[in-house]
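Take a look at this one chain, the form predicted alone, written out in structure tokens.
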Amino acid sequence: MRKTFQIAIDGPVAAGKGTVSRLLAQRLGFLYVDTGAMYRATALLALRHEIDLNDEDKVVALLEKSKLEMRNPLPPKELDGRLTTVILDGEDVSWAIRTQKCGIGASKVAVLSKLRKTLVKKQQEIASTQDVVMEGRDITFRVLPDADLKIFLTANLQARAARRHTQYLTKGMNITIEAVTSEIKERDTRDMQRKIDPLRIVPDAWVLDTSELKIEEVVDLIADKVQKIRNRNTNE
């Protein structure tokens, strides 16, 4: 019988999954698994290796060869603004699988079957032996179905637009913010529309909508929520 406690969380890019996930992870004493780091720390892998995303059995051969650990920030080093550290074959890319090429690389590899069996397996492992605040686009329905908490953290293209604007603007990369809408509706497209699990809401998942909540906010709601449930499980 399954004793750790799972929050998963689903939606669409810069919604603010990472930022709450991790407040929220640390707020309980949690593990923060970010499963879009690993894609696009895949996607870095092939590119640095000029592998065709597209290839399927090449792209997984070069990650199965490959060595990727995650982890929370260790301080005071990590503690540079990261949500998670990703280490991939020894070397910290927390930061170098943030550019939009990788984002642009983690949604196609998202679609290999192959790749995406070998990541919910790990990422199904890391929950079952400790308590997790899991994030990405598929967690509520293909890799934690029997999560205690399924939520799907929302908000409206504008304010996600502005967010990711200004993550792109505090790492010193200069792009407008018609650039970023375009990206971002590009990327919900892509998601939406993909044949291998596609985004969506599953009937059982809380529909939490950010777009004019702050960060403190969303992460005090969704601790309440984490609250009473544990009471409820403690007096059934």
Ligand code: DC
Contents of the next structure:
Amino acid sequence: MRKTFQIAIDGPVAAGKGTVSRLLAQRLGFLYVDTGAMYRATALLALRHEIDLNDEDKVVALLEKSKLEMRNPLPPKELDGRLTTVILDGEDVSWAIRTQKCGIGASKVAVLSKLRKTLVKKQQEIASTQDVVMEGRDITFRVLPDADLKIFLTANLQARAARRHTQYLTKGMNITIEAVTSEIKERDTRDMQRKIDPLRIVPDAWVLDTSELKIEEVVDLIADKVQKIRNRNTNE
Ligand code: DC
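Could I have the structure of this protein in the form predicted in complex with the ligand, to go alongside the form predicted alone above?
Now the full complex is given, and it begins with the chain already shown.
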């Protein structure tokens, strides 16, 4: 029988999955796994090596030759606002993968089925050895279909665009809200219409709309639910 506790969170871009998952993991003492960061790191690798993002075999071969590590940020140096630490071949790329270019690149490499298989396997290995809050686009139905709690975290387009816009401005990027909205729409379309494992809501997922909620309220709601599941598990 599986011994780890698994929380699987899916949802569209900029729905607040990262911040919510990080805070939830911190509260529960779980590992936070940002699977999008793995697709972003792959895009960064391919871009740096000037490999065509559609060339599946080359992209996978490049990833397999590289060493990708992820961990909760270590104090004091890594507590600089990041949600997770990503080390690629010994280099801290936690911020380098957060550019708009890597985000768009990630949604392109995410359509490659061999790459998805490779990353899904890595993600399943991580979740089999420790309690996790894992978030992405295919966690509830592909990576962790037997998770203890499945959540589809979402928010309306306006709220998502406003949040992502603020994030870009904080990083000093000069970009209009219109440009952010169209980037989000473009990535939603790619994530929901790709042939392999498109983003979708599974029947047993809890659909949580965060448009009108503060981050702490969302974390409280989920933590309460986790407590109920744990109580039920011990009573069974
Ligand atoms: O969550 P994010 O913006 O960092 O994700 C980057 C891209 O990676 C996004 O366009 C969709 C893709 N992705 C995916 O296909 N499957 C996942 N489990 C996580 C992310």
